[in-house]
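Below sits a lone chain in structure tokens, taken as the form predicted on its own.
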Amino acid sequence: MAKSDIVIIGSGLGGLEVALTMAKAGRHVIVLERQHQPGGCMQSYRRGRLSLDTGLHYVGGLEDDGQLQDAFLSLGLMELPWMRMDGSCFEEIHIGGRVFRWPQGIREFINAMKEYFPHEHKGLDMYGDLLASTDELWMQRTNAWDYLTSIISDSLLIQVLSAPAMCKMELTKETLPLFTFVHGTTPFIQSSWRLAGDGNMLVNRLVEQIRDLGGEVLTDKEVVLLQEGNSGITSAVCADGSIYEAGLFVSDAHPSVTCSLVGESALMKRIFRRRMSTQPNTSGIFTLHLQLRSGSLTYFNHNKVVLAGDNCWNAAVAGDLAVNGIMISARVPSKGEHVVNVDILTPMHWEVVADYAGSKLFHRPKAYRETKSEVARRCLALAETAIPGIGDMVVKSWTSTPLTYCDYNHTPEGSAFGFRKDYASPMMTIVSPRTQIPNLMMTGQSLMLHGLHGVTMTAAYTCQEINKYIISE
């Protein structure tokens, strides 16, 4: 049995983040990570010589007094070879065989939707405002959808601002809060930046750090129980009958995944443990990673943005296996100017794998395959109209859905977001660390925010309320 301060469930971003925030406070910690590998969607995996990445495609606001700099500089991630995207181009939109390309900068980047839509000044001046807007409170409850064609009539435009958030958040029309949308929007307007090298370069500076200052990162730790005592949780119980104890506890598992570890409890209500399992899910995520000839296509250092008609609200792949738009996201070359390897990303409802699920990684039925290699199809079909001639390019292929990130990240529904913000239920737009158990605490983009920039601001928020009942105590 060990023993420790803190006990963190978890080694994806947040989890680890918070670990290092507390590490760096003095305390002793431990991350029980269920997987052979950690760091969860911010992980890459290895098919022979290539390194692909799941979850980590580009990051916003690592700029001077950007959004991200601070906490990136206090968890020693800004040592990472990180490079800025094209200034004058970081998104590239692809709508109806028009392109439209994004700047770097706020001022900037209206000032040239200025130019393609001069008739719509008045509304993106104020779109720019929001973008600046510090005053949150009424975004959270402002539906995202309703504002944006409040302010703006060209449903063109529209689509044009919205696209690459396309692979950001779960563009709902009927539930988005304007709060995500902006902070999903705002810190890659302001600057944009790609990591020169995979995930992995993150998630081992962070498990490093962690050790170093006398902390443990374990692997193939499933925590199948949350031991209760009289006044919290006494311990962390794992499939291996390891046990884990700590005075307090950190999940970094979604929401629904964290009230089933308690089991039954005293403390924790069944009001809070409904909320928790039936909030709605987003969105999944499939990604087809492409490895390419060599020498056949030149780094482009921007995304493209490319949607099939002229929708990308309530637009993810669905039963007909329609794909409706994708974001095209090039690796850093190691060296020289060519790609290697290229990742094509389109949202995925869960209902598309649903029937496969339980099924054995590596061995998942015929359909299923077939299913995957549809929307590959598609997907590089679609992907021709920005890149002629990539499927002339490709060596080899590897394809992931939202049951490859049920399976391996354990997320409900494979969702690539947590839960479904809604802007009429503002409970659940920001949900606290706080769980009913005193000693038991949450981290994660179910809580505030999506994305490496959302996760980050909630493992700060996560680490404010541990201070609080550390005190308290």
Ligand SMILES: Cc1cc2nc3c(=O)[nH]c(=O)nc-3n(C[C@H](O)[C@H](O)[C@H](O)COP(=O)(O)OP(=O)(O)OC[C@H]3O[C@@H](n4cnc5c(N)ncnc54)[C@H](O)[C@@H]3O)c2cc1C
Second form
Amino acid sequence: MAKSDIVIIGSGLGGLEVALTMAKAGRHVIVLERQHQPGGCMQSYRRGRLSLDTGLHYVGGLEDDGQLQDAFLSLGLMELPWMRMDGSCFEEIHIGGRVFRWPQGIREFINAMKEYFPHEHKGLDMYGDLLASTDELWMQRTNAWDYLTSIISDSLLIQVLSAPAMCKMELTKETLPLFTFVHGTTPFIQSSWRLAGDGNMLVNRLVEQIRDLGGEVLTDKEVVLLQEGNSGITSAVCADGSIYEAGLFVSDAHPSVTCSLVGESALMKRIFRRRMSTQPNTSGIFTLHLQLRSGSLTYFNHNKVVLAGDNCWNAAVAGDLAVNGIMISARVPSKGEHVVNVDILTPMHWEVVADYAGSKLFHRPKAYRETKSEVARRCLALAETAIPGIGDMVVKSWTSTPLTYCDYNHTPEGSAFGFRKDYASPMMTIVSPRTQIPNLMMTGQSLMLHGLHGVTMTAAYTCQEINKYIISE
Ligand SMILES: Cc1cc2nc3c(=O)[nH]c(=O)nc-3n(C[C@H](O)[C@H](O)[C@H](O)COP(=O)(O)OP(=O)(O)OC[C@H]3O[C@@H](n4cnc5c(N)ncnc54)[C@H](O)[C@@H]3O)c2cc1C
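Based on the form predicted on its own presented above, generate the structure block for the form predicted together with the named molecule.
Below, the chain from earlier opens the complete complex, with every other chain and molecule after it.
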């Protein structure tokens, strides 16, 4: 039996950031990860010569005084080779045969939009003020779609302003809080960056520092039970029979998974468990990874966002293979000016793959493989409108669906961003890291915000609550 100050369940970005922060504060931490490698959505995997990324394509807010820079400095992540995306165009948006380019910097961005939409000056000024706003409580309680349509009347402009968010959050007209929309938009407009390398670089940097401080990050350790004593959790029991005791437990797993790990409990109320397990999840993402013929495509230092029609809101439809929009992201070449790996992402509803849940990785039914091929074909056809001839450049391709994320990360319904936040339900706009068990905390994208920026802010929130708990003990 191993003992430590803090056991962390799950080594996604949130789990590793909490672990490193607490290790730096002098605590002995053990991270238990069910997969064979750490990182959760941040991990990369090898296929042939390529290392393919899962949930890291670009990040915002790393400029001097940027929203994320301070946090990344203290987490030792600014030492990684971040490459700033094209200042004059980091998002290239294709809608109905027209192309709109987003420059970096809020003022530059608003001015560029005014040139495309001169009749929307007033609404765009209000939008600029919104992006710079810090009035978070108001934004938490406001519906993003209603707000956008109240200040902007040109429906094309609303699509141009929202299209890049399509693969960064679930754009649901009915529920999305303005808070989530703005936090997933502003840092990227302030400055956008790609990592010259794969997501494992970021994961490894966090893991190395945790180990240097005496902490442990253990893989192939699936926690199956959090054992409860009189006043809290006493130990985490893993599938291989190993047991880890600690004074405090922090779970980076999805909150419904966390609750399911707590067996019979005198401390965790049923209503809390029910709330965590019935809250709807955001839809997932389908990714088509392409290996391109050497020398066939020059690197482009921006994302290309292509809409099939004129609406990126409510893009993932239950049971429907339609591809309503895609984001095309190129990996920074390790040498030369040509791209070897391009990823195409599109929102995908769980219902599209739900029938195949329970099938084993690498032994999926034929119908699932056919579904993936059809969606890949549609993604590539849409990509042709932004990069003519891309289909002929492809040497090999691989795909992942919400089912992949469900199996690897144990995220219910393969949700890409965790809980669906709802502006009308304050308890579900921001979920507290505290559970009803005093020494069991949560972290990760379902609580407050998702993405690298959001999960990092959420990890800081969890650490604040941990410190309060430690002081009170
Ligand atoms: C396709 C895709 C593309 C994305 N692209 C971007 C992007 O370009 N930029 C950006 O900022 N964000 C992006 N994101 C979002 C970002 O990747 C996530 O918000 C973030 O990585 C989530 O981190 P997390 O720690 O909350 O959870 P996760 O990464 O899901 O980590 C949870 C971990 O817990 C482990 N676990 C679960 N149950 C157990 C158990 N019982 N025992 C032990 N371990 C357990 C899982 O295996 C996993 O490792 C993307 C997401 C997706 C899906």
